[in-house]
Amino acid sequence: MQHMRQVKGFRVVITGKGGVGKTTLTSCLSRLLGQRGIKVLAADEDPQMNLPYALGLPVDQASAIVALSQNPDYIEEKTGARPGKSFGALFRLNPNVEDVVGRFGVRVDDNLSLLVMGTVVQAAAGCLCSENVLLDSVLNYLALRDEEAILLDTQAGVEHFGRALSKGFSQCLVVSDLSFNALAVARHAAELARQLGIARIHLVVNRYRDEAKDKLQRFAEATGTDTQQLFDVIHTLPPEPRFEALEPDVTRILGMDSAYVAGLNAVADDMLAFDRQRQELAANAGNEGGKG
């Protein structure tokens, strides 16, 4: 029987421009941490909602999942207002959503569960509508759960859930490739994460080739970006041509000899080391406070 490793407050938000491999990274990291004996909850807030497929759920099961943002009955039950009919209505701003994982979480394997949140896509992204209130409340609740590692796969940027992220998420993985546009989105996401007070910000450069490594330096010089100040650590992941044949279940790469997997393990090691350090500092602060 596999020994279960205990984590407390391990919460990571994963963001980046569309198409840079963010969902692939999220799914593989979730599986990898589970294989290390850590209980994981992967939360999908990306509007594409591809994480169930990337984690290897059967296509019929994955396609049948209804995102929380598209579940009008649950939204109305919790907020008191039905989506599309809440304009001008009074509804609960802090609904109790402690049942959300039990009711809508999907068991992927013994150590890994999935919660598909979805997102609210409309012109007024910051609107005070029942869907956004529900999703904010769910994210606040996830930030309080201590029994598993939380990995949140988001849409580009972190503005929408800023308040909850600043409360409970201690690490941010900003995923990019070496294209100018992707690095520009990564820079913006990292700046937002800094403003939210997220303690450790990783840049994960996907599809990294040694012959193109000067692209990051050229981007930094052209935009005046101090990458060492903006990012606490920079990881690189090489191209993995087998992903195309493996999809949708890209996590099968973990059973193969792959330089991508080696890089992925380095990312996981760094995240876990920071989390241990964070817990030790918190414990020491608590002990000092107890002596006072």
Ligand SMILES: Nc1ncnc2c1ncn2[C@@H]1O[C@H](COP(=O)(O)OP(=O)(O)OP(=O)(O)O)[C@@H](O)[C@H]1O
The other form holds:
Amino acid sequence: MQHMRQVKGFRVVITGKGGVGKTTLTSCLSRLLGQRGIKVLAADEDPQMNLPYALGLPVDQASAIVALSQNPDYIEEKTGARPGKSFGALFRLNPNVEDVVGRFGVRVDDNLSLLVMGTVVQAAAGCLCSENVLLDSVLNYLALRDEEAILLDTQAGVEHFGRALSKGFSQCLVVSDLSFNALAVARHAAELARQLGIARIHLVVNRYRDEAKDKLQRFAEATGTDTQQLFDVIHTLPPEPRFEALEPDVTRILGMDSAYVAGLNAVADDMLAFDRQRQELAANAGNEGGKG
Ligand SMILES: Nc1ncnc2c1ncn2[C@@H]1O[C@H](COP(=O)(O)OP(=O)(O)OP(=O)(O)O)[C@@H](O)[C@H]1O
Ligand SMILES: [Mg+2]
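Now show me the form predicted in complex with the ligand, since the one above was the form predicted alone.
Entire complex below, previous chain first.
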């Protein structure tokens, strides 16, 4: 039997309302998967660029990173058009960006690299500017890489969704706290993820407290949401008061005895089990396909 890679084409997008804990989760989960021996590429799609700091890169190194969307030379090299000067210009719509991780990926540790993409603020819906063409190509390319797990941290809200999720992300972690507004964004995100065909949609209730657990129930009743149907699985992560002292490098929590980390391990177990199952199904389908 052929040697099976432990992780193949494993891509997860992390989404949710502002401030619910997406970047904290993405950075800790990236490190945690890396510690389990999985090669991880953490990608930052948030123009705020918090992920490098959350992953614990030295501040001088993190602050020197330029997002791909802010790199006019690379955008011009690949698309043939310089940002801001491309009005009316013809540019390559599907540039080859296979060099992007090699050139712009930042090594965090042996198993973990970081790619800061940035986001283009769109002047008009569907703006066909060279920055967008470049980022779309990068997302397309990431969807084809099968040598590592890719975790994509996104900016708050759901505007970015169509672009990110239509490119082969198989799982979505929708992060929320127990507030009505965050749950409403989570619901919207999950509906979009479902429409885009994301195979496994997780709800991660961050800062979860038992005393407040009826808030999820109350939200579901008030909005007519069937949470069991909307989400494939619901995880909870408790408040972790030590983040305040640890930040920006919140991944240091992994070396400590923490219920947050225990919860994150359960999320990782679930993601990996689902991915294994998906691979087995795909392998079986491949064998069946061979028979015609
Ligand atoms: N479980 C938790 N317990 C306590 N504090 C937390 C927890 N999760 C995240 N935080 C804190 O909440 C704040 C917001 O977290 P984070 O930056 O990860 O959110 P975000 O969703 O990425 O925000 P944004 O939408 O601005 O990108 C940070 O100060 C972080 O340390
Ligand atoms: Mg963030």
